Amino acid sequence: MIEQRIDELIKLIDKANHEYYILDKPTITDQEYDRYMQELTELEEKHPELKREDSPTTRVGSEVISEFKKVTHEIPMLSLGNVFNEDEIMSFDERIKKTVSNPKYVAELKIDGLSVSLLYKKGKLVRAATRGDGVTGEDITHNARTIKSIPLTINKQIDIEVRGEIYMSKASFEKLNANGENFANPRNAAAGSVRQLDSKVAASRNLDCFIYHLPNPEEYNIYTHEDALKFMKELGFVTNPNNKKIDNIKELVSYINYWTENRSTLPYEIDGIVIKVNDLNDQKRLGFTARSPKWATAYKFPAEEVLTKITNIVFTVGRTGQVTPSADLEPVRVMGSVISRATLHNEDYVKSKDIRVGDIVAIKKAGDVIPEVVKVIKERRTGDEKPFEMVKDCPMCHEPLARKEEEAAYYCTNNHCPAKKIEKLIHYTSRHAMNIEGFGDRIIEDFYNLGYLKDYDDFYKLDTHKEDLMRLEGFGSKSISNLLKQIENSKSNSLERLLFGISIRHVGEKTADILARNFQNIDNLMNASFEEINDIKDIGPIIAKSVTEYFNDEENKELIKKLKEHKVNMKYLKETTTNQTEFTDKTFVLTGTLERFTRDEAKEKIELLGGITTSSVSKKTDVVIAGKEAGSKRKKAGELGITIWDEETFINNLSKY
């Protein structure tokens, strides 16, 4: 019968897949494999009737959707905590001890790439979903069907839902970027695979994953990770397998230090280790932050210098029309990335250290920071290196630089210089500020240079001009919709949002806060004087000038008045408490480790009750509150004569509202 040999034919394949993939032990030839997909490739066309969903054909993608799903997490996806050095690790052991006397830990490598939960009824794959803030992610079943090292049916007809990383091998990436793409690292190509609406691409991309994570143990009568992990490994997960049980910490250290040299070897890119304690029931103990379990922890590798050579300094313009010199390199490969331009921050740091055009340097990139030079290999010169020299115009209107007095900066001083209004433009929709999300920033720049976008207020006249922007080459109805979505969504954001996108010269994302907290209106912020801004406690007469000089300008006046008429809130809307508190008009600073909270949310506590938080100790703070470790904050906080908490003092403090 036709049914019999089509599930006969799934089975050969599937063990064919679990021995490749999940045993690394191969059974059949790779010609026998393909006589068997194409003969099940054939029936499923002459009898689609027939076709399963749970089908190995699937892999080779065929669905394409029109947009992704939005999936809520039973249980949250929640991100790690993270440690940097020998120290913290050693830190983050004795805190675990204050609950679990003699806890053990599984090391695991962190792998770089993109989380997914995939979600199994009755063993097989129904939905895989990426982790997206936590609480809702985005439906990518179409494309998880595609990786063959994802089960599409486990060895057990149960319910369970199992997480993991999705990545791309290092050959993969290569072969890739080979074939004309331009992914900066195999992090990227991964995302960028998985969120594609054409499953075909991502079948194309030769993915991988592996599983780390069993959000419901306890329904398996599992009571350790490693267990859980074994448990996976059975079901036909492919699980790491360099993870490893670790007795103590000096175990734990010497795995931290073997992959810290030893990463490179890998077929795939990892940026650090993860420590989980490993007894679930010390787990529960333990519990949670609002962000983190407080069992677990990432070790990220320290910052990686390589050498590379500038070939070119060039000059670019950011939004508050600040020149910045930045080095063009020879592209180097450094934390995973492709760097080839790296910044020089400002005309003092150049010649501080020297740098010339045709120098060999040492460059470092930790994390998310943009890649800066640390030092040049003067040794290596050959004489034909050229000085650096400031320019004196701005590099794109060609309009003269002034220095402002002591910065070492210099500034474009024309207000209508294309290239300032384009970085003013991106950051107005940046995370931290108006968060319209969808503008990356080139669709800004070719918006503006098309004429649609040249002030703030623009964003709001979009949708009169959407049948002219679907037009647009790689726009369509949705996408355009989307974008005029975002942008309607953030009229609603709350004042200190808009106070920092509109890029107020020394108006950070903190001092936005602290404006909008004070003057609750954008019409009370407008009509203050210098003295009642200034007054404000930590706020000081250069900020107290820049925003009375930005509001009193007429440009900006009408250009508040436009926003107004688009409806965009002028209000405070954070709930801050009315009544007077331990924290109310006191300026407080955070150091040391803190048990209880993360410093986000200690943050937030103190602010919701009237406090402001600075990074820095002055004669203006009024309280340090030192958690373990606090180093040269508490003792200035000591020769300040500062008043100074501790944690439980901090705690006792809040109870009190």
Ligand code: IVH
The other form holds:
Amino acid sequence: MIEQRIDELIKLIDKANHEYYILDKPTITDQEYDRYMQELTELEEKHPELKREDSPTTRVGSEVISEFKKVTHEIPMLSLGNVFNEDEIMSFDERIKKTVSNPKYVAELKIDGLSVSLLYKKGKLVRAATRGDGVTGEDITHNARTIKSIPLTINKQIDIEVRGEIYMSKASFEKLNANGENFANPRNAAAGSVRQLDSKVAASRNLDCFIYHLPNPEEYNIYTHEDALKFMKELGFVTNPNNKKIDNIKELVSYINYWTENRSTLPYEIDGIVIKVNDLNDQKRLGFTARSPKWATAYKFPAEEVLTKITNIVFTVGRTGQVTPSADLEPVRVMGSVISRATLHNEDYVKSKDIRVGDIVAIKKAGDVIPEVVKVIKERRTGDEKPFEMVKDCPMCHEPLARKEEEAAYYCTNNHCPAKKIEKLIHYTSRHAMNIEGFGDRIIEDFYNLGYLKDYDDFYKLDTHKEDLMRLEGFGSKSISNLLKQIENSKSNSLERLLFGISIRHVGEKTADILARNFQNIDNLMNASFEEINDIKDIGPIIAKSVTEYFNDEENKELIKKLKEHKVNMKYLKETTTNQTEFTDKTFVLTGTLERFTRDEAKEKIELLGGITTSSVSKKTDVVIAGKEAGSKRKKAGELGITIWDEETFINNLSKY
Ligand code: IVH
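Given the form predicted alone above, produce the structure of the same protein in the form predicted in complex with this ligand.
Up next: the whole complex, starting with the chain shown before.
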């Protein structure tokens, strides 16, 4: 009898929830709903043995767990590749068309929340898990049960996994913060709520969930993504009402434009548009890369400012000794990457904007520029924020800092400051300097602290410590041999790499090349006067002064001598051909992926043969070298009637010389 009543009540409440949360068409009043819930709660309290796992009373959050269990995703939960503009959307479409002749798509809103996998056995929710690293996530079933748009029971008694996004509506987010919380954005609030051991917290946060992915469609005889969405909706899941079948790229572009304009009218935040190939057979043929499906991509809205919270302000010492304040942030996604640090530039910048620890700030990232804090949202202050104080001493060596007259920056003036040294050593090995692979920042720091690396010449003495190094954690004989081989190889680099690598102030990669080209070897450069250097085209007095000062310093002279003793090459080897070649004085643009060269290698080869490389296609471009997956640049070259070489033509032309 009682069991039957419990069953009836659950059915009534589930139906009411479905009508309210999913169909948006309630048929019973709130009072009736509350009465059913009340009756069910009382019956369950009296007869705990009859309480069912899928009872709607579990949604109020009664379960508290002691730790998050790990969950393995049998089918990895992948992320999506990104595109940022119309050209890149076109390239995505072109890429698809290489495999699929007439692709149709489904466009969806990219909900800004966190992805979740929901597992049902015989129609009942048995497990909810976060994405984690894609393979191993965390079990958050207790919290997922509190989310009303996640059905505890679905309309068929089947085993099924579905995936979607847990998010917090803008309204719930505002309410939460008005009630004393201080989350930076709805996404962080949703993530924070789901990661609670006590499910009462999640229950009180009013989370929501959209379902957008069916990992095992064949099992249910489903052959298009559109049908998968329909099927999941019929089962009782909430799918997004704005999902749209797209027949051609024009339609896609107008869908994107529409939502770029109207995203603020949505009750939840979106950060882009997801584009998926509709036919699941086509999806299969397209396959995956290691991280993301090739049959889908995410168009990300343009560099908007994202809100997050400053948790700390730290000071770092760069290669030149400049001490820069940076903000540690609550991690937030900006244009496809997760940001947890942003530059604050210098004391004046921080003071003029009155940036404080604890502030909610807008951060911005444009292209590959380091993200910066743009402004403080002063209305969000609680009074607990800590005003900024610039440090007076170097955070590494504790020597007092000095402020240069005409600059806003503070510098550590101690030549032996370990932070400066470590940064310089890291720079020496970097790709565009001596290109010694296998050293991460941490290894250099550790080797410095262990005394193996104090200055550049110590790289060439590391072989004498081989035995010691092999005893360090994380090193085997193979990795040490590789490292030593790399170091040995670096000895034959052309001079400009060394000049860039030794961190002479104001000498960047390009200047290093000009100096090396003009003086041909280090002795000529060391003996050159200020005037001789200043006379070179593209070199000004600031560089000339810095270079002469550098080589007049006894310690630096000694260092160069030691490097010479280790047989580090000191000559310019990139001799350009004086002969007329297919490349002479022509302007080249490289685009797409080359299989036989990296971009840098190809660039070097072109320059060696007298050509010039630039990055954008214009009427002045002579040749576009188009590798695999070349998109908009190749198209533009075609329109302008510019010569296009594929990789093979490029190689053929190179091999003539
Ligand atoms: S599809 C293999 N569809 O965006 C399928 N993802 O940047 C992969 N996201 O990890 C996901 N809305 O958390 C898909 N309509 C949508 C989405 C969506 C939001 C999230 C999801 C994913 C991330 C990738």
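Residue numbers count along the first chain shown, from 1. Each form is matched to the other, and the largest set of C-alpha atoms that superpose within 1.5 Å is called the rigid core. Predicted model, so just to flag it, every value in this text is computed and none were measured.
- If you fit the rigid core between these two forms, you'll see the Cα of Leu40 move by less than 2 angstroms.
- When two forms of a protein are overlaid on their rigid core, residues whose CA moves 2 Å or more are considered shifted, and Gly440 is one of them between these two forms.
- In the core-superposed comparison between these two forms, Asp513 has its Cα shifted by at least 2 Å.
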